[in-house]
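The data below hold one chain only, encoded as structure tokens and taken in the form predicted on its own.
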Amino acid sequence: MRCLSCHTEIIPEVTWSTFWKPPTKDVACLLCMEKLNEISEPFCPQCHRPDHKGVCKDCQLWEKTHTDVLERNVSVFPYNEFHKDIVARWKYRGDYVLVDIYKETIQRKWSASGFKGMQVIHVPLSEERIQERGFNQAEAIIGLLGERSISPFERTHSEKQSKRGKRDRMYSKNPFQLIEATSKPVVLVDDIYTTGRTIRHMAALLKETGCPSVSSFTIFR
């Protein structure tokens, strides 16, 4: 079994016990799963924000322009040099398994937050990305965890955020429309929190239409 990473060969460790009962097969090597880095405290309560104490300035000038919008946002890992590495691979050059390196540490993360049992709704992509990719990472993240989600969303443009700056993406027009409204209370499913805009902009639409709270999951911050 070779690293789902960097692709160095993965020898277990033979004890009595695992002679007898062989472990669950390591989908990454020790030195690769140590650079995951699961956020753990201090982080900020709102968006999930790393190594920050307390609300940090955006989730501040978020509460200024769109109050109550958003509830909270949970992420499992800072979007760092590996991450990013992974992400590129994973998204853009099809190698889909790379996603089982985090399988387990986000289905435990899913678990603490207190989001099951709420309807998911993954982010949706245009048809032009959708074609590109040959599928939709949120709803592969939606799958690894065991749920299923519902898709009352509909872009209206198919411009990439990964190509904004900051201060165009937390002024940028709503990309979305909802073709159907919700009053149950809301998890958004994505892979990458940035500025919150793109999670921001569902939730407004939902709120207005009678969503008593919308929250968001996603895997980095």
Contents of the next structure:
Amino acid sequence: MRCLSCHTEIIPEVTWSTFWKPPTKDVACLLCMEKLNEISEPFCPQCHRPDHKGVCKDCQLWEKTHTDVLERNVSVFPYNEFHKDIVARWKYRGDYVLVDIYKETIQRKWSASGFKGMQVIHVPLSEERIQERGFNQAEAIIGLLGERSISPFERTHSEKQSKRGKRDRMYSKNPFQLIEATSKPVVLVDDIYTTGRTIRHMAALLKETGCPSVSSFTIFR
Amino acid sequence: MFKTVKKYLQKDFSWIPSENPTHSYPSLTGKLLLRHEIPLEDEIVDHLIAQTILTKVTSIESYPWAYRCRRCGNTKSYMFAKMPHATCGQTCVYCRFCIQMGRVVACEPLYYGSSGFEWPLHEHPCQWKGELTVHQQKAADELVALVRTGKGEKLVWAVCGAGKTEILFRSITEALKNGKRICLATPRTDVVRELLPRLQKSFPKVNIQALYGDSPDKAGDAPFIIATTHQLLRFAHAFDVMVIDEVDAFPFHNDASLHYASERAAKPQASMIYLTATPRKKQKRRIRSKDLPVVFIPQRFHGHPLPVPQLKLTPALHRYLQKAELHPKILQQIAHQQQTPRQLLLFLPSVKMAEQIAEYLKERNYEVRSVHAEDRGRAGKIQAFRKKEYRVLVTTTILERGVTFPSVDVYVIDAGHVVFDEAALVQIAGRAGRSPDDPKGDVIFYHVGKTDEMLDAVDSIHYMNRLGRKL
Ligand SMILES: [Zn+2]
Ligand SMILES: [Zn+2]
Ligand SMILES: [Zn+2]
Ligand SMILES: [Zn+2]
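Form predicted on its own already given; the form predicted together with its partner chain follows:
In what comes next, the whole complex appears, and the chain from above leads the way.
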């Protein structure tokens, strides 16, 4: 087996516990696995911002401007250089299979999140984007979780978000349109939580039409 | 079944159309592109396909036991993966190996562009007024003959500092006179950047294009292309004359995909010219069995012999290196050397050791810096050394090729280490004595026991010097 990320031969680690268990299919080498660096305490209880005690400034601001429409966000990894590189290769170069290196960790985090059983919704991509990338990253993640999702949204304009400043992004116009309301609690799934604006745009529309609670699950924060 | 196995095992390019109608799109000529790399409307593309100026070809060959990507030649199973492909609604195989250059997916074709574009004829393209040495002249003649005949190969085995670019000028001229298309491929971006202005100066009226990872030029629509070997992944049956620089070097040597691409980029009737200072075993075998014609340039352009390395046994070498220090004998030699006007290049087996020894020498008040592959200040440090802003440069094998300084002595510390193979040692020794103003230079290999690689390197240098004297 080769490491999905660096392509070197994986040398299986043999310890007493792995010795007795049936061999698992390793997807990444020990060195790459070590760099995954899951988010751990302390983090903001609202948005999972790593290395932060208590509710962070951004979350406080959201609470002030709109009584917050988002229950909470759970993220798995800090969006550091290592993960940025993987994301660039996965999403922008289109190396679909790379996301498998996160599978085990995000499945575990998903089970512990308390989101299981809620209606899963993936963030939609514009037609233009999906043509160029060939896949929707949120759906890829949901596939890894073994869940099924719906997308009751449509994009009214496309996602050239990263080009704008942070402040701009926090107050930009809602690019989504809700086509179908839901009365069940939902969890929105996407790859990255940056300002939380995208997710709150969707959450606001859902709440307005009677959805009891909206949370989100993102791989990176 | 037998046929399929054979097709898989051999490099097979029979899928490239042999009909090449003439057209007026230089940027498509001899190309193998993804749809999004063709900046034309669908209507025009369809029109070009109808005229077979563009031909859609399968991008990934599928065998019962494996795949092959036709752009990069990759057949390694772990370098292919499947994905649910939203564009076509199927689960599709894609190539992970060449994905940096845009993703090749099995359901999407590659577009081959006819090589039928007619390149301009240049009557007197070369403005270079320099003179060639006897050895250079002989090689240049043989290359002109090769370009005239067309199909064939020749290895130019030229010592470091032979002036191998200049010997190409006459064959390049010959090609340009006849409207032939030329590619000079080299493994390193630095070399491409350095060659462009030199060649442009010698061939001022010719459209020459440099292609590398982030080159300003991307079109690849010139009759004379200088490119990193990687860029050949976008070409097929494009060139009449193909010059491959440093065939023995990383990443060309052992990198199957670049061999695949360079073979495909040449036309079936192309003249192939390989340049090297240190042929690998495989090439030497082909030379011995008279399978690969060779021409030697055993002498430097300034006519002086190559400095022969002195081997110095230094038993306690490792004990000192472990303490991040140099053996007193070596330190003594450096102190001595620093009294002379020459600068010093010091080679160490690893980046860590290079940094430690630079630090060690700095503490002893030497003007010293170290440089390694990932060093961001690399180009600046090398430039400063060339301008003689400091006296000692400590480095690893990354500086073994290409980079030249006019007047240096060269010491290799722990020359028996595995990173110093024969080719590396010959290249390292070749850094000394490059300038006609100071054609000598001391090369010392410090070791704890002679290795075959060291002895082979010395033999090969002696051999070249003997050949040089004979003629
Ligand atoms: Zn790895
Ligand atoms: Zn927060
Ligand atoms: Zn490929
Ligand atoms: Zn497809």
